[in-house]
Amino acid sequence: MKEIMLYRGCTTPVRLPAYEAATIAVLGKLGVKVVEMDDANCCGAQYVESVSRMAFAAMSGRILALAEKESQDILALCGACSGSLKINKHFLDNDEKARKEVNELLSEEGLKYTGKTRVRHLLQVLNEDIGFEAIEKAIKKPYKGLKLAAHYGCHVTRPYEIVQVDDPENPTIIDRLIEIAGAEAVDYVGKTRCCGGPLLAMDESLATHIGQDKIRDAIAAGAQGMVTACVFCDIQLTQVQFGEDTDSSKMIPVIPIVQFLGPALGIKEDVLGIELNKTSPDIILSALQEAK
């Protein structure tokens, strides 16, 4: 069995843990384990990101040499931390001095970064390392009837040269997900649009405002669901749906694109974490078929 080392980052154990016990789940049940990063720290997407390069290299480079000193890839299930690791994994790549002054404060733990781990956001295990072909023959409850939209996140598919995931002008990983597991995927206005997390602390009802449009431009095309690959893309488009402004009787689920997979190779709920979900997913269950 393959294996690849999981970075949880510091949204998804807080926020969606269901996202982190489905994905152990599923890539158990399609031949990949995943194994525990011990004593990892917080990317610095965004924040540290903003206020100094060096502070942000530092932090991606000792967890990209955690996995180093394990000889393991790195697993990222949050759109933002992948984009973190990879952006800096290329900088420390390509800037010697860069790397040299990472190193120093890394020899402080015994660390060392030498480049040779990777970073594979969760679609590229999807689709690279496991494989469409082999997803489709583990099917065995396909979904029948059910029309779904994609949404993959900003900081998963761009920018393009240095995180490599797929097409960010038209992306299909997702959505190729969904047809195989039998039901149909939908395109509509602003599929590539950000859901308005990052907004969140400048801005909350711009933030808000530009999540809402991205669900009701999925409903019009007339999706029932929406499957995200991306936590904090994931909590903002669901959370947006809830509020004063808001009606629920057009609400409709966000989930998780191991949660949509999980019941399709006949993983049970619960350990996929579907009763956590805030949007209810039944409209998604209900639609699965019988055992092949």
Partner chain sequence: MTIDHTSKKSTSKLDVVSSEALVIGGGVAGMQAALDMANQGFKVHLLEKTPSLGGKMAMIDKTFPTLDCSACILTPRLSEVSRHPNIELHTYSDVISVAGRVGDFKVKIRKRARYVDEDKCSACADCVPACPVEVPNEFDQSLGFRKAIYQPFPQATPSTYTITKLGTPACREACPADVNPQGFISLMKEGRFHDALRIFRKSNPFPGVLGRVCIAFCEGECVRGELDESVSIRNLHRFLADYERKHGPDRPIEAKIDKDERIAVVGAGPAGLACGYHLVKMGYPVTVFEAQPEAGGLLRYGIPEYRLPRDILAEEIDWIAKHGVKIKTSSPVESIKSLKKEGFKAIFLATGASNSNKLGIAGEEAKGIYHASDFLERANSGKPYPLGEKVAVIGGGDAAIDSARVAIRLGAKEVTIVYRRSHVELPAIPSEVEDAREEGLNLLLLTNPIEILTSKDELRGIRCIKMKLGEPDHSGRRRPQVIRGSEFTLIVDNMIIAVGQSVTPKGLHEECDCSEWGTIKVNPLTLETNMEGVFAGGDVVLGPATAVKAVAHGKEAAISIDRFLRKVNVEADRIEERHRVRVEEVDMEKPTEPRVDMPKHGVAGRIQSYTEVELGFEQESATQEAERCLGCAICCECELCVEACTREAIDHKMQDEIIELPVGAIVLAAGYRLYDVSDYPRLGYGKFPNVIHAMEYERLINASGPTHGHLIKLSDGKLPKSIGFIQCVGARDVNRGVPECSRVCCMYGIKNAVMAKEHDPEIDVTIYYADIRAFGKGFEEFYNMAKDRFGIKFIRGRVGEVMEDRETGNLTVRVENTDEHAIQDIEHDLVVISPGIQPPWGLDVIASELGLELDETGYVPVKDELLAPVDTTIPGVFACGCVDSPKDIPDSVTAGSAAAMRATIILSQAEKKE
Given for the second form:
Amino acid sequence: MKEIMLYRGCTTPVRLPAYEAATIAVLGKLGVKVVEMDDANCCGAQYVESVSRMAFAAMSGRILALAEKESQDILALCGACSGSLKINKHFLDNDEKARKEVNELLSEEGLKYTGKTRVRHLLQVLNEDIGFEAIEKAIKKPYKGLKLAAHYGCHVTRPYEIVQVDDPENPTIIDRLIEIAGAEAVDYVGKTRCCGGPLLAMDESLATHIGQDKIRDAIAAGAQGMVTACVFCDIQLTQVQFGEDTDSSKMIPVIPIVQFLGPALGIKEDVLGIELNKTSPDIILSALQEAK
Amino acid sequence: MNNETHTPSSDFAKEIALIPGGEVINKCIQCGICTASCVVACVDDQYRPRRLIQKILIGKRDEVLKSDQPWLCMTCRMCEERCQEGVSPAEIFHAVRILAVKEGHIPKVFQITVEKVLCDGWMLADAYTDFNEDEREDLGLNPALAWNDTFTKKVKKKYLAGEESA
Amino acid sequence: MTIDHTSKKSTSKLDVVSSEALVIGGGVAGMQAALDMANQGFKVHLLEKTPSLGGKMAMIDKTFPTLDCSACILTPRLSEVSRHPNIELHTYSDVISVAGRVGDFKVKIRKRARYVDEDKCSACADCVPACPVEVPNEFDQSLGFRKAIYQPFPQATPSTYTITKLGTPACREACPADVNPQGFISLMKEGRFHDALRIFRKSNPFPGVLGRVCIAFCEGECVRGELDESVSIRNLHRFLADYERKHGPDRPIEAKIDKDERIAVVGAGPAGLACGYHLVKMGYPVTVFEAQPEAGGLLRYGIPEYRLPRDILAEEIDWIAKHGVKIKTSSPVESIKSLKKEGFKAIFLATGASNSNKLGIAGEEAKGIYHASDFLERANSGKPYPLGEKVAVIGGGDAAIDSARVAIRLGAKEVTIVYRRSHVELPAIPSEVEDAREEGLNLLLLTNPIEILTSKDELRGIRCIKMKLGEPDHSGRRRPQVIRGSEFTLIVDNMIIAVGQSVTPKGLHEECDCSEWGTIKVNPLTLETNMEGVFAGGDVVLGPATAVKAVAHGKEAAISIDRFLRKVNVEADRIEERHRVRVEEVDMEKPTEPRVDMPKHGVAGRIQSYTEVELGFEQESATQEAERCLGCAICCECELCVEACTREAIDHKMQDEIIELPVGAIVLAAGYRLYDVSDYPRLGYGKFPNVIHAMEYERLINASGPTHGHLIKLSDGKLPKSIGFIQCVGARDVNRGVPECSRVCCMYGIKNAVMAKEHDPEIDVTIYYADIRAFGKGFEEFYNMAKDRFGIKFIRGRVGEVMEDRETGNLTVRVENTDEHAIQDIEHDLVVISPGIQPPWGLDVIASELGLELDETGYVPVKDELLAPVDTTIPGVFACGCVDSPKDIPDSVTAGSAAAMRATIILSQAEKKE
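Can you return the structure of this protein in the form predicted in complex with its partner chain rather than the form predicted alone?
After this comes the whole thing, all chains and molecules, with the earlier chain placed first.
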């Protein structure tokens, strides 16, 4: 079985552990074993990133070195983590001076980064390592009569030259997975726009406004739910639908790609942690057809 | 708008051009496609990436470094994707942040969070409760998260020695 | 690259062998160059790859900054060029290779076949309504349609039509009888069923018969099958026959026998009847001799009625007879000599192969065992053999399935096919097998009989053994191998052996040279036997084959016999070299749609009798199925254009011509292409119907365009109220590798905006830009006029994205108005994108032939931008127009004249030949 090392990031284990569980279950079903990373640290996204380039490189570099020690590739669940690790990998691979400096810091623990480790986002693993054909074959209970909008996330798809996951202006991986599972992927205004998550730190109300716009645009296009591929986006798009000036009758379920694929692959809902979802996934689950 | 006269200077732009990310700032032709693509600009009347870059280009160093504006960028890189001249406002504002921090300008929330991360090794140490542990166990996940804080403390010492928070 | 450009610097006189020039590209620059050289007395070859001169200038509506009608400026040029005694036009042509050096180039060009004679065609357009094939009109940017035979625009030069024909479609290539499915199906799409039937009958007199029983090789090769399912070709020509039966023919049959030489055909099966048909059409008197009481051969005596009703067969045979073929049934022929004695000048033997093969195991002669041909003949003659309850049929071909289904109709309760290979190798027509299964047929596959069990010489059962498929043998089919120990017994009352047929041992064919299998040996091209004047075809030559191959032989034999009697070379030119249209050449961008189902008689009712099982398409289903045809070759060779043309200008047999031009200098004026703006998903081109690009806009406002000059929205055909023009798309874009400015878009964008206002002053027009580059003479004034006089709004800001309101189809442009620092969402009902221009497709190929290395932006580099702006790095090769850098019309024309001058400096050094 193929193996890949999971880098959880700070947010997933605390705010959305179900995403982690669902990822492990779905990848396991599709032939990829997820291995734990021990002794990790924050990748440095957004905050350390904004204050010191080398500090950022060192923090992400250590993650890369930890995986390299076990001869594993890294699977990142959070878009920001995935972006940070890839950007720093690109930096350290191409700047010898920086790499030397980081390795010096790491040498005390016996760690070294030489460039062997690859960083993969979940969508890359599904598209490139597993492949649509294999996923299609593994679908046991397809969906029917369900319209969903795909949200990719900025750090997942941009900058393309470094992250190389999908076409940044016209991404299709999640849409294809939605269709393979039997639902209809809906195109909507602002499909590639940011969810607003990164702005929470500086201005929560603006960030919420941005997230709500996204949900509104998806609903206007006829979507009954939104499928995400980044932990941070998922939490943000869920959260903006609650609160004072929101209308709970207009709420649509927000669901990570793995929790969407899981039931279609025949994985039990409690393994996927779906009952923990803040937005009710009923409309999605009720569209599941009986086993083929 | 500022009524004081400002003497234009290209020095600040040259300074930014030396910081990684700011190299091609002089290619900006001020066409506005970045702002038209910016999600933050659409919800915040004052935030205009093009205008911020304009200020850098004409040398309003003080105003830019002290401003909150560069910190509003979400690094979503839509501007970078669409700019036809090869400029990345996201990266330029990143370069501005680095410079601003060096000169002691950093929004409180960033300062506090950086402190936490480097001290605990990760961001949400305080938020991880027994409840979360149980939740993980129920899901069949390892409740022991095993974060490492030694390295981040080393990083802090080496790179951010002057950043001691209160 | 075969140019020699290592010639030394010329202090010595240049040896110019040819004083002729070649201009590559027939746009405004190329025409200017050609005229300037021709007017000095030099002969010029003007080559253009599209069917007409004119280039992009012929497509646009008005020019800037003068707002002249582009066609009014251009067409006098077209006229001058076409009439100039020193200019030879080579339109619809490509450069194949260039060899030699300055002063002595040898250029090979391919003049593509237009299938229309340029000199005879008067462009009267009588052919256009006759043509059934419609394709998107490239000149109109695919906004409208044109026919396969077309002229790009009314003033096309030379004034002639052109037929787009990619070759022979796969279906026609696959048919042994050269039936033209794309031909008749194209006509069916238009409801022209009688015309369609005529096309079928050119090759094959059995639309209804073969429409029921043909194996349909065509369907196996149909390119539609690569998309979803092949077109139901057989059922479509069956419909044509059914249609004529229902509505009667539209014209009476013209029978004219005007020749004397009598021809004898032996055997009234498909081969013999087809041969007779083709011969009487040529005017020969033909007599067909048939030993059986009725004509038809295996069509009559082998195929059961539920597949091929007697009356259908009889009517189609009668149709052949009405053409003048004499059919004599119950008339066996004694010998070939006897026929010759009777005065027949040529003989076609088509006696078939109706002898059932034996299984070759002991007990085969026992009572209750029948052989398929014999069994079927008896059943089809109304004298069926009696059958018990359990019947086994050995074999997997159509004869086996036919025998099985007849057995079911004769009352057998359990009918089983025993076949030694698997479902994949089963040779019978799949729809027949499916129909049989519906009727209750059992299939025992991978099973072989090894022993016949009898008692008192009567069949009791069959000992069988299971098989498995091993390695393929020389024929490519996997060989069946026994599985030891898997024997079992099948208890049966009757057994029908259907393991193939062969030629009967006794017969007329014995007089000819035969093969070891008893088939007549013939010349495969001409079907001549070893006896003079005696030809043979069908199963008696091929062994058991198919009805359509027999029909094919009948046709070939008729051609051979005609040549033989006219004492002309029989063998010459029998094989036509054709290009089969490949899958990659066909446009497959279509939604998938399964075949229309063939309605069938209910199972319970049909097995009680021999009533026809497949009921045939209704007109609506037939038209629906016909629409699935992809029209692979584009022109389908229905030849209705030939009928319509009163000047005999159309010749479908034309071939490409390759000629070599000796020239002294070459001017490259290959023009430009527009950047493909579907490369910008954020602008919605290709997704939103009301987002178009500038050339589409030009065609919409052009009076000779698809809407006759009415500027309409593509979503609803209404006039737009508010138009947004987006500049700098596909130019000045580092991300897409096109960093350079295209020089013309600002001005043409403004011109287009002004044209909108001229169409309707009430339209609200806005231009979104980063800069307005109005640099030349009159340009700044034009820009100001656009603002002041026409009221066009200019917003400085590059457009971020275009969004669509699904309900109205209206568009919202999101832009930062940089003058006001404000983000604006502005609604328009039409958005026109101004694409940048790029070097034309194929320039790299021509450049490599000329020895030119393109620069990194894909343009031809000139020798020195300041001092030698039209010279390339290759002596004798000059560049003008947009091929070295973007230019507007005046600059292109100037460069054309300059290149002409540079070229004639060389050409004038040629030795004067008196």
